[in-house]
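Consider the single chain below, provided in structure tokens and representing the form predicted alone.
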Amino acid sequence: MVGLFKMINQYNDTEVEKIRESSLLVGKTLAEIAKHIKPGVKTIELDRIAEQFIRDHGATPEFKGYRGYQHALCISVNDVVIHGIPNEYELKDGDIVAVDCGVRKNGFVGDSAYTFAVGNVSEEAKHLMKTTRECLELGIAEAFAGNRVGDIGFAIQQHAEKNGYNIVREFCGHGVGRKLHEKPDVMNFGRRGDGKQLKNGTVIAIEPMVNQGVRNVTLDKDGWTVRTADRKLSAHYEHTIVARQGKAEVLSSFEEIEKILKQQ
């Protein structure tokens, strides 16, 4: 889940392992969801499956109750950028759907998101998803101790714009750990050398939101659902990482998700 929320936490190795445990459970939850993403499935059903899976694994859905939000997942279909509310919508062949999930276990939070193709999607949608995933990887490559959040944003922005896409600027990644949203804000655009410096043990969620068309967004009357202003597609991927000397260590994982997708 995205947040704009003073001190930047640095977590010790024991705490990082607890964040990793929660983050890996998010990946397993999204893998469970991957089994059910197909035409005809209602997004509210995906949310029910996720909440049951999370609770069965001794954790709680971190999004549920957050600022009054009533669900375990944010499910954002097609032109919905983030914070889509699970409802009676039935997924259709050709949709792309970003599923964002957070869990709390043993006092620590993990947060991750993945964009899924429903059935046969267009080549344009596939390229948007591929580019957004690459933006995430390039951002992670800049998230080492000593670098700054502007270095992450610069890498993400450059790759998105090089491919003809635009970066959402109203929402961003964030610190994560004891709380879902901590400092620092991790923008998906920026300049090299700008912003807060990452320390060894800084844990952040990096989450590029990339639009097929204009970067502008609108907010639905429900107060949550963020859409592209031109109603073109948007994609969203997110990992929780810890900054280390020389490189970032990814605490969440897409491995279980992609194992399921390859079997389908």
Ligand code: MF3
Contents of the next structure:
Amino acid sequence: MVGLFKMINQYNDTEVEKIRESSLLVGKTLAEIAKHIKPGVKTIELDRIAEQFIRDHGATPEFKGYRGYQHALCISVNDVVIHGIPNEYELKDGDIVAVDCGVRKNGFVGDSAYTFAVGNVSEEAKHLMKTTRECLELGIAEAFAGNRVGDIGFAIQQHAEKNGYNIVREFCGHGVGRKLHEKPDVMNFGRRGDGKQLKNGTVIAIEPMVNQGVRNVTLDKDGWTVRTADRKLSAHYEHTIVARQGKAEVLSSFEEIEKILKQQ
Ligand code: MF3
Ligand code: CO
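For comparison with the form predicted alone, produce the structure of the form predicted together with the ligand.
Whole complex next, starting from this chain.
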């Protein structure tokens, strides 16, 4: 077929190791942010900490400058689904906050996101976060060579809807590696056996966005901030993975984040 850009990505082992290094740095950056997530902190302060941390580790914040975006992180509080812009808002007890980060190091990109609880959050919020996290794991379990992106979307959608939640349709996961966004699109809904087939070495970011209420979203006047149409909560987790024979290998990691959260 003419037009290489239409093809699904496939990275060799040397390249995958570089994507892993960037992805692990994202996990460390999110862990650094985890230390600072508490009532009273401004989301713009978290962004500054992340950018400094990324640069101190010989990398660059991949989101900064992407289509005119000005920050290292997307910080999405409560009804904000994704692409929340860091600002003067002070986190408060009971908020849930999704922090999304991408870095470039040695020419390769890693992308990952985690939703944090600020202080004590409601049981409803906890259940939404837990379910979204499970959606990510179930999606990853389908992301092996030979399987299709529809298998991933199906698994994610089934689990969210079984729990009474709804999947955002307007945004999706994506190939990642030399660029932040590559083919294929990785929808969080779909049908088994549909869509592009993953190869051994295909690297994708899987990122379910799960709403407590309706699946519809609105866009703020700033052109970035995506909110639930009913202003109920939304959660978002993301891992960068590489498809292998019979399994996916997760390149990013929540281990450093969860080490910090356990100490708190
Ligand atoms: N991680 C998100 C994504 O995969 C956010 C990138 S948007 C940006 O789409 F503009 F902030 F870079
Ligand atoms: Co992404």
